[in-house]
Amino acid sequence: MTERRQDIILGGVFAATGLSAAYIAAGYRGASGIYPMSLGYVIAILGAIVAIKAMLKGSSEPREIIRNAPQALLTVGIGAIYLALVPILGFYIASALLVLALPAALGFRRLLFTFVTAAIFVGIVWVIFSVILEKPLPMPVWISY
């Protein structure tokens, strides 16, 4: 498959997914739908940009769909472990572990940068969901007892 076709399909999928998410989020009550609706629109716009750019300047050269299959499988596996850990460890701990483990598994070795990134990510998510939106995220299983 050519680069142009891959980018048009990918951009179209992201645009459709973003618009669907925005449409669904528009039905949420109160302010709880603003963040997912905005995120859906951003994803839709970025997807449209990718598709339009590919239509205008995309290459007709063939391109592999997956360049590094072992790393792609590793990423999917870590994502599956993350999803399994969220109900046990809670969203914040599981997400911090994901942000720490994924770069290390893929070869990124700047530990200080990784720890700072994990702390900033968890802090931003906490501010958005717990402070601004006041929406609880899954907590560790030991806190629910």
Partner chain sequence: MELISQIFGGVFAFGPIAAMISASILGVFIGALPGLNPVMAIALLLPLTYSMEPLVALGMVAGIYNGSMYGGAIPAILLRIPGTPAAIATTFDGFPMAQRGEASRALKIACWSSAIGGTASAIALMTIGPVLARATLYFGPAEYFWVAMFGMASIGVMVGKDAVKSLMAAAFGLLLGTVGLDQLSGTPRFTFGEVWLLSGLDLIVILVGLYALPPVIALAEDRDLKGLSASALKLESVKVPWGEVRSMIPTWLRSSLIGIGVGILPGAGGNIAAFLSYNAAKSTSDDPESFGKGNPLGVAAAECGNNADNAASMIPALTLGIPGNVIAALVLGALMIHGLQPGPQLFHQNPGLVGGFMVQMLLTSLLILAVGGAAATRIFAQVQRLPGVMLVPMILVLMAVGVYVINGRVIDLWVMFAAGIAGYVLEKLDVPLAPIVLGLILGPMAEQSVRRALLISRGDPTELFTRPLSAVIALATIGLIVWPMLRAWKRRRA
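Show the form predicted in complex with the partner chain, please, because up to now only the form predicted alone has appeared in this conversation.
If you are looking for partners or other molecules, they are not here, because only the chain is given.
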């Protein structure tokens, strides 16, 4: 996608966000709403300037947003699955799985190295957070019940 089109979309998104915020803030009573409403209008105006500037003299050169789409999307996807698994499998099991699975998904094939690193790393996290700092972390759902 060209820089021009990207900036038009970017400006449009910010303008819409600003207007929505201003509309919502207009419903707040008294001085509570004036400040966020003003900010909403400022964002909308600046967003419109970005979009108009892009329309009038934006570059038609392509601008790269994702340098390596498969790797980036894989990381974001596996990261999201990890976050979804944390409350189900508990923090440590989900984390161990992430440290084992993500490098493999990204093409790292030294399995023994991965296993040893994962074990040491999760062990260090456990010692710091659960033993030393005594922080309560999500437990597996079957233990929570």
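Throughout, rigid core stands for the largest set of C-alpha atoms superposing within 1.5 Å between the two forms. Positions refer to the first chain, counted from 1. All figures in this text were calculated on a predicted structure; none of them were measured in a lab.
Shown in the overlay between the two forms, fitted on the rigid core, is a CA shift at Y23 of 2 Å or greater. After superposition on the rigid core, the Cα atom of V50 is displaced by 2 Å or more between the two forms. Treated as two rigid bodies, the chain shows a rotation of the smaller part against the larger of 90° between the two forms, based on C-alpha superposition.
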